[in-house]
Each structure stands twice: as structure tokens, then as C-alpha cells.
Amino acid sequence: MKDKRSILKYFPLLMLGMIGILPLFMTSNYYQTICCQAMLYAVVALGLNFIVGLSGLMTLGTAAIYGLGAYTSALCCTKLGMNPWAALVPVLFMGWLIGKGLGYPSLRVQGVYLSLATIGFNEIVRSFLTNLEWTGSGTGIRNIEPYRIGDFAFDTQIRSYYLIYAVLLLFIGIAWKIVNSRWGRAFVAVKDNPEALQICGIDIANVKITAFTLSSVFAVVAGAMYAHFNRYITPATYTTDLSISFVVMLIIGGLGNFWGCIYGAYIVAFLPQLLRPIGLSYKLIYALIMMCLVVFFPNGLIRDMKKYLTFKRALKGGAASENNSQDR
């Protein structure tokens, strides 16, 4: 019994270790690329969890923020000749700016109205990226240089994989620290009991804006990493469908569940690719699977599986005690 509990307790760490050694067993460049995308999606989901999972606010504009991070870094490198690492400074500033810009509307509108506002933001950004000449219009930006450390370039699949893996570990550490700090508790209080938060003298407006800012910073950095990993970006990538997929990652993993963000990111990234051999109907099958996961695991895979295992152990314990009493 204790062995099973210890395995469940340390399963997230085992999972991170498995992600680290995965390229040693995965020779396909295609699936290594999907793994890199899943790790970047996990970074975005960790940031989005501050807003949707902890604070209880719904936003559907994350794809636009992800895209702005990619375009900011790509334009700084291709148009201004900046080093990709130096370009992270304007990327972080862009994330801070977007967080402040989207945080203030959340003070006046909530629920479906906030969702509609962020959908509008997503479409406005995508329209600008598609029509402006200096962003490459609909054709996007090509020949984006990779990250380098001296003469060592992250220009191969395996090198890019471990760079993104290191970034994922970094942001897992940052997100863990925030979730378990007073800010994390304040985010949860905004959703559960905002009146008590006001009584304690905490500014709810500041908490909401901070949640949006942190989420935006996570998304723009992931977007910048994607641009230099893929070496080519286009506005067609950053659709509202992608924003919805980011929210689905949280729902599958469990809203507010820290490790669930990573599980959900891998499921959403890999499942469509595994279903592609079915043919054109794979999208329908994917949608049905997602619907079943939401219906049968409403609290997320992690929480509901834990509840199921706890219930199963309780039944076994009850049956064992009943047998013992009968023996006596």
C-alpha cells in the first residue's frame, strides 16, 4: 500500500525524468518535434493556470500572446539583427505589456464577456500579423536563426529538444514557487472568496492583473522558443482553435492542478497525431475522446484517478475488516 502511494507521490518527478530520456529511445524526428511542441504547450499551460485554473477567469486569447512572443523575437533577430538571447528582453517586455493590457478589462467584464473580449483580441492580433508587410503578411517569417551559446548552436533536433526541456524545468520551478506563495493563495481566493480577500485588505484588481501578467510572460517566452526552434512562423498557427486547445489542456489535467498542465499538454499535442492514420475522420474521433474525458473526468484526470484509487483502497480496507470480524 505504501509502495503504491509513494509511486503516485513521485510520479510527476518520474514523468519529468522520462521526458528527459525520451529522445534516447525516440529516433523519429517527427515525434521529437511533437515532444518539443508539447513541452512549449506545457509552459503556456502553466502560465494560463494562474488565470483559468487558480483565479477562475476565462481567457481565449492565449494563442495571440504566444504568437506575439514568437513574432517579437523573430522580428528583433531578422529585422534588427539582435542576438536571440538578447531578444528575450523585448519579448519579456511584450509579455508584461500584454498582461497589463488584458488584465484591466478583466476588472470590468467577467465570464462569457471576458471570453468574447479575449477572442476579439486573438482575432485582431492575427489579422494584424496577416496584413502588415513588415511581419511578412500571410507568408510569415522564414530563416529565423537558432539560439547559440558561443559557437554551439541549438540547430539540431536533439539540441533543440534539450534546450526546450531546460526551459520547461525552469518554468516548472518558477510556477511551483508562485503557486505555493502568497500570490498563489491570492489567485485561489479571487475565485473562491473575493469578499474575504477585500476584508484582508488585498487589492483584487492588482491580483487579477498580476495573474494575467504572469500568464502572458510564460506564453511569450514559449512563443519565442517556438520561433527559434521551428525557424519559420506564420499567422495561421495562432488561431482561436489553439487558444481553446490551451484551455482544454487545463480541463483535462484538472483546473488548478499544477502537474495536470503538463499531462494535458502532452495529451492534446500527441493524441491528434496518433489518430491521423485513421484518415479524415480523425478530428471527429479526437473531439469525441475529448468530450468523454471531460464528461467522465470532470475534475481532471489527476484528481479523479486519485479519487478512484482512494475509493478502491477504502473498499478493500472495508472488505478486509469485515472478513476479520467474521473470522473472530
Contents of the next structure:
Amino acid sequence: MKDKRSILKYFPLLMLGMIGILPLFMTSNYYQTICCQAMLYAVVALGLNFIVGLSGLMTLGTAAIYGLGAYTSALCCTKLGMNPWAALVPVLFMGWLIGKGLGYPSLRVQGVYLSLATIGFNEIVRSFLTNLEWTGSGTGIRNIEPYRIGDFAFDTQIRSYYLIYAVLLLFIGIAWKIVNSRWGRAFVAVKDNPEALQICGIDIANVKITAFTLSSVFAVVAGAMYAHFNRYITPATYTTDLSISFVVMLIIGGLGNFWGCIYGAYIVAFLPQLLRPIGLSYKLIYALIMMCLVVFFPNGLIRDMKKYLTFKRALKGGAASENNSQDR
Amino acid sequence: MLEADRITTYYGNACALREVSFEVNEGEIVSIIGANGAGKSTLMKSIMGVVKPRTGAIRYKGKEILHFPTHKIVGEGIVYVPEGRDVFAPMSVQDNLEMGAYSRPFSKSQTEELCEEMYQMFPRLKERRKQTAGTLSGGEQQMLAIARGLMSKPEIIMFDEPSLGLAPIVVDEVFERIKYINQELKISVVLVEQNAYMALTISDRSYVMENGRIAKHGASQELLHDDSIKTAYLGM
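Having gone through the form predicted on its own, I am curious about the other one (the form predicted in complex with its partner chain); can you provide its structure?
Let's see the whole complex now, leading with the same chain.
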């Protein structure tokens, strides 16, 4: 029992290490591209975790925020001739703005209405991006320049991979700090016990808006990274489908589970690609697998796997491990 | 210091408080006694801005606070320890305490110092500092709720039924601490209690509530010997 525990303790490090050396085994450009996408998804999921996972507010407009990040950065570079790094400043401002803008309605609308309102936001953004002339309408924006450091351009798959990996590590660090700060505790309390939160002298509105702002900042940065990595963006990417996928990542990883966001993102990014060889019906199979994951592992894949394992052991070993299943 | 002037509060169409006037002076313990549904908790919640009175005024140090949101009222220095404890069950004892200081601009070391003070006052919490609050006993949760309230360094602390559901020996301990908070920490205390005898013995002044009104008020020692109170609340 004891060594099993300590292995699980090192699981996050193991996972990050594996992500670090993955390109050595996956040499195809195609899979490396998907890896990059998965890492960006993980950044978005880490941010979304503040709202959906910790505070328990179900928002379905993340794809639009991700898209606005991508468009802001791409437009700043192509139309205004800004350096991609400098474009991160307007991108961050955009994230702050969206966070405030979305945070305020969330104070008034709750539960399923918040989900509907954010779906509305997602669709509005998408239709604007599809129809506005200066965002390139349906064809989107091409020839976006990659990030550069001096003469070194992050223009190949493998170079982008490690740039995005660095960004992922940075955001994991930031998110970890936030989750374990007083902010993180306040987010949990919004879901758990809002009355007591008020009585502690904490403004619930403020906490919610902070969660939204942090989350959209994560999403816009990931979006900008995506624009300069893919070098071509179209509005068709930023559908409500993608928003739902972000939430699915969190659910597969376990709502509120920090490291779950990361493997959740990988599963959602990779599973459809691995199923593609099946042929036309791959989306159906994908949907079925997702349903099974949600039904049988509602608290996250790893957390519930642990539970099933201890349960099996309890059946074998009698009552000895009964109290272990309690202290999960 | 704190003064409620003829406040009237409704829940929907039901009138819960009718022109209640109530006052707390610096350094005293004021108790509010009364039966279930008399409006004791509603009065507390009206002061805290959790429910909004329709008419009347609430002043704190001469400042009108009736329209303040709850967190601002806490910021002014009034803290409410709600009925049924209401601790953050999934968080550790330590984190619960730190949540109490959230609204104040304390530095890390100041917060640490305050926590240490709380642990000195409630040694049992220190033993359990890493445990989640949901696993504590009722008495320990009550202590934690009190300590969490004290973390924001209030000037008035209001306790809503602190003895609810606790074993008699633990009740004594809780009242002991309340007296300590008043005498040593110099914090004014408002005490809402069903345990009328306890409340009257510990407090300086008392209000008796009936059907959303103040039926009687005065020095606790006098009320303790009042015949109508003896029969209605003390069972003598």
C-alpha cells in the first residue's frame, strides 16, 4: 500500500517528464502537432479549472475566449506589424477585458442559465469572426509569423513543441500557486459555502470575477500561442463543440483535480486521432467512449481508478483496507 | 457603538421583525433571548446585511450601514458567527482560519501570528490544524467558527446559538471563551441564545424577543429575577 501511494505522489512529475520526451518517440509531424494542441488545451483547462472545477460555475464559452486570444494576436501582427511577443500585451488586456465582461453576468445568471448565456457568447463571437471583413471572414487569417528569439524562429514542429512545453510548465506553476493561495481557497468556498464566505468579509462577486479573469487570461494566451504555432486560423475552430470539449477535459480529469486537467486535455486531443483509422464511424465510437468515461469515472479517471482498485483489494483482502477507501 | 433603530424585516410577505430597536455599547455583552421563530437570527442577519430590512436604520459608530453589503459590514469590524457553525468543511483548520483574515490586508507573518494567538486560545484546534474542518466534533467546529471570526480583528462579534447541539461540558467551555473574548480581547459581544439562563448570567444587558418584537429589555441581573421571565424562559 505504502509504495503505491508514493508512486502516485510522483505521478505529476512523471507525466510532465513524459510530455517532455514525447517528441523523441513521436517523430511524425502530425502527432507532434496534436501534442502541441494538447498542451495548449491543457493550459486552457488549467484556467477553466478555476471557474468550473473549483467554483462550480458551468461556462461554455471558453472556445470563444481561446479564439479571441488567437485573433487579437494574429491581427496585431498582420495588420499592425507588431512583434508576436509584443502582441501578448494586447492579448493579456483582451483576456482581462473578457474576464470582467463575462464575470459580471455570472453574478446574475446562475446554473444552467449561465451555461446558456455563455453558449450565446460563444456563438456571437464566432459569427462576428466569420462575417467581419477585417478578421478575414470565413477564410480566417493566414501567414501569421511564428515567435522568434533573435534569429531563432519557432517555425518547425519540434521547436514549437518545446516553446509550448515551456509555456505549459510556466502556467502549471502559476496555476499551482493560485490554487494553493487564498484565492484558490475562496474559489472552492464559492461552490461549497457561499454564505460563510460573505460572513468572512469576502465579496463573492469579486471572487467570481477574479476566477473568470484568471481563466480567460489562461485561455487567451493559449489561443495566441496556437495562432503563431499553426500560423493560420479560421473561425470554424472556435465552435461551442470545442467549448464543451474543454469542460469534458476537466470532467475526465476530475472536476477540481489539478493534474487531471492535463491528462484530460491529452485524452480529448488524442482519442479522436487514434480512432480515426476506424473510418467514418470514429466520431460515434469517440462519443461512446466519452460517455462511458463520464458514467464510470465521474470523479476523474485516476481518482476513480484508485477507488476501483482499493475496492477490488477490499473484496480480496477482507475488511483490512476498508478505511483506506474513505480517506481518498 | 452599534444601534438598530426601529428596523422592520420581511421574508416575502411574512413580517419577521417589527420595529425592533437594539443597541450595543462598547465593551459589553448583550444577549438576545427568545423562543424559536421570535426573530433573533433575523435580527442578526438584518444587521449583517444578509437580509435587508424594509424600514429603519442601522448605525455603527455613527455611520449608516443599512445598505452596505455583508462583506463591507465585516470590513467595518462587525463579525457574525452563524448558527450551525458553517465552517468550510473540505478545508483544513488552518485554511479556515486564514479565510477569516482574507478581507484584511494582513501580511503573511501577521496572519501567522494571529493564527498562533487563536491556537493559544483554542489548543484543541492546534492539535487538529491539518485536519479538514468537516471531521471535527461539533464543539471543535464551534471553536473554529469563533476563531475564524476573530481572525479579522473585529470590534463587535455576534454569536448565533453557540451552544446549539453541544454537550453541556462543551457549552461551559464555549461560554468561558466568550467571556474571555469580551474581557481580555476587549471585544463587544452579542449573544443570541435559547439557553436563557446561561445567556442572562453571562451578559450585562439582555433583550427578550417575542413574535418579531422586543418584549422586554434591561439589565440581565434584573431580568433574571423578573417573574414573567422566570416562568416563560427559565422554567422556575
